[in-house]
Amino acid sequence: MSEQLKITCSGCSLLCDDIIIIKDDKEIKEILGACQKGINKFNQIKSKNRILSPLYKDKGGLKVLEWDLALNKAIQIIKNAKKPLIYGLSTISCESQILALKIAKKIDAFIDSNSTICQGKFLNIASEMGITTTTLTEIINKSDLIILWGTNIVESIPRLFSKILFSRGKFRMTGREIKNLIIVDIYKTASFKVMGTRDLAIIIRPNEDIELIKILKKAVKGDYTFPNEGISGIDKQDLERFKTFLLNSEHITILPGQALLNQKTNGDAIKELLELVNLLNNIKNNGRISLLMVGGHYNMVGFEHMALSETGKNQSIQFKNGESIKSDDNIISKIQKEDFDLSIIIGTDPISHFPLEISKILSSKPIILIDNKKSGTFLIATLILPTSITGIENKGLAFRLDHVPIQLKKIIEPPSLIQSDYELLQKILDRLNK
């Protein structure tokens, strides 16, 4: 007999809680309201790409292992390592992330999440300077200006615009009619297609965002005139409009993306943007200007919270003698220096996503992969331990992109003998403790 359920989708960090599914006792029959990312997540249940048994690579290639033997093999590989890395963790539950941190502590590992090459850069600098954040609800209810800076959310987080730009709120009853949009990017992305006549499109020269931010800081103070030739490829008229928007809008939300985070300025562009936000908040008599980070993985924010609560540091944590110690490394620098002899990769695919030279070094050492789907990392991993899909086949806590905790539910049973990340990591920890 079929039933209809309202569930939360773990397809991306937006964690949409308005998805309707129709299911019977064994499978999901229909999905309503999900974007393509959400549909892809549900399609993973029966994908040909699904990993359904533990695998071990020896001279004869990959061979299937029984679970007990696979777990023993994992413990053997881990105990033979002196400098293990644990990386990924942004697509597992908060409960599983805590277990990964406990394992890292037990084996004196270096542990890092995907956030270290994404929004973590922003949070690290913000921890020194302070940051004004916001929530989706507050943006919906109050924001009259939304600024996308170096991010293409139409493709990365497809339903975010429909929630924050086109929706009506308590104090923005006319919705899109009163909400203005500014997009700053080096070329026109798919997000530009939603722009209206009142909105402002800023096409900036690559890596010159910092110059624009510095000029805007001077301009909003009132003691600066824009040059007639403009700056960074932006004409004077658009610069004047940008200034007017910043000074006359009541509640402003900036969404900084990878294009800004990856500036070749050692984080100075981020510092300048935070200073601009603080400056505007000091100038404004009404409302405020806030930031919303837009990391893609559904629980990237969760690891920041779990790591901070467990260790006092939100990422890039080195353990020694069971204690976290000071380290200036991140996952990239550790690999570059070859300061590791084992990688435990959880729920991500660094071999496909890292630069080629980094992937080559990573692949030269043993890899234990914990994931539910095949990937570039799967192809070169030493030991592969499959898991169920959180938010579909097992429950768990996750943090939405605006740092709001959301409980994910179990909807259907996982494939035979496939356990959750939490169950698998708990078994590994138990065997290490023995």
Second form
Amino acid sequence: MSEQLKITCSGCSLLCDDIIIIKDDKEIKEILGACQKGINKFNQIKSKNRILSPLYKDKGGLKVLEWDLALNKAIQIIKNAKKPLIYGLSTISCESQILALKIAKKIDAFIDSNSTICQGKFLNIASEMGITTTTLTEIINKSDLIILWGTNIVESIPRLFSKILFSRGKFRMTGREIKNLIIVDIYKTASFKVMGTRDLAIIIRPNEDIELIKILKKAVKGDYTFPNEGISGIDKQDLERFKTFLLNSEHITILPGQALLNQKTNGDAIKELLELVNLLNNIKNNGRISLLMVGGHYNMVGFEHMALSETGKNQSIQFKNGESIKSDDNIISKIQKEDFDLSIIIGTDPISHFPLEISKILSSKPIILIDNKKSGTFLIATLILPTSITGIENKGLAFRLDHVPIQLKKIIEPPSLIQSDYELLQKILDRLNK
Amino acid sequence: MEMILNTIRLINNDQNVEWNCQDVEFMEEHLAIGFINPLDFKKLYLVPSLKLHISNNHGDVIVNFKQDSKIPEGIILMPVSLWANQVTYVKNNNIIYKNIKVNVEGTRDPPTKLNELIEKIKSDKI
Ligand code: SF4
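Let's compare: the form predicted alone is above, so bring in the form predicted together with its partner chain.
Starting with the chain above, the whole complex follows.
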């Protein structure tokens, strides 16, 4: 018999909780309301690239292993390692993240999440300077200006605009009519297509965002005239409009993207942006300006919270003798220095994201991959332990991009003998504790 | 010709989706790709049958290309992928995904295959 359920999509960090599915005992028949990316997530259930049994690579290639043997193999590899790395963790539940942290503690590993190469850079700088954040509800109800800075939301978090820009809120009853949009990017991405006549499209020369932020800081303080020729490829008139928007909007939300993290002087653009935000918050008499991080993985934020509560640090944690110790490394520096002899990769694909020089070093040591699908990392891993898909085949807690916890449901049974990340990590921890 | 390469996320050229479909040819078509301005197409003396050879101190790769007048001159955009990883690099413990100086030229050689990239990763040669 088929039934209709309202569920949460774990296709990205927006965790849309308004998806309707029609399912029977065995499978999902129809998905209503999810975007293309969300549909892709559901398509993973029956995808050709599902990993359906543990696999071990020896000289003859990949061999299928029984679960008991595979777990013994994992324990043997882990126990042989003196400097293990654990990396990924942004696409598993919070409960599983806590288990991964416990394993890291048990084996004196260095543990890091994808956030390190993404929004974590922002948070590290913000931890020194402070950051004003916001929630989706606040943006919906109060924001009258949304600024996308170097991020193409329409293709990375596809339904975010429909939630925050095209929605009506308690104090924004006319919805899109009263919500303005500024997009800063080096070219007209798909996100520019939603722009109306009152919005402001800023096409900036690559790597010059910091110049724009600096000049906006001067401008909002007053007593400053923009140069007639403009700056960084932006017209004087557009700069004036940008300033007017910043000073006259009541509740501003900035969504910063990778472009700001990858400026010529590392981190400086982020510092400047945080200073601009603080400055405007001091100048403004009513309303406020805040930031919303737009990391893509559905539980990247969850790891920051779990790690912080378990260890006092939100990422890049080195354990020694069962304690977290001070370390200035991140996953990249650990690999670059070859300061590891095993990597345990959980729910991510570093080989498809890391530069060749880093992937080569990573692949030169054993890799245990815990994931539900094949990937670049699958092609070079030593031992592969498959898991079910959280939010579809098992439940768990995740944190939305605005740090709101959301419970993910189990909707259907996983494939035969496939367990959740939580169950698998618990088994590994139990065997390590024996 | 010297150009600036930026990696980007595109919904129709998303490695997560391509891995999902597991059709290597389809994946190569959608990820081994660079987007350039038509004026750069002319400056590079390209014809549709050619491919782009992209290189810098960190590595090199051959990809298909598409012209897009929205892209500023001198910029080449590539989806985040194993192909783009051939020219991305690390600076101060951070991966540099944007504003990467590369040399771009037309070539008659075919786009780099997925298995070639994997072999490159596995090989001892740096
Ligand atoms: S925006 Fe994200 S969470 Fe919402 S349906 Fe699309 S993929 Fe799923």
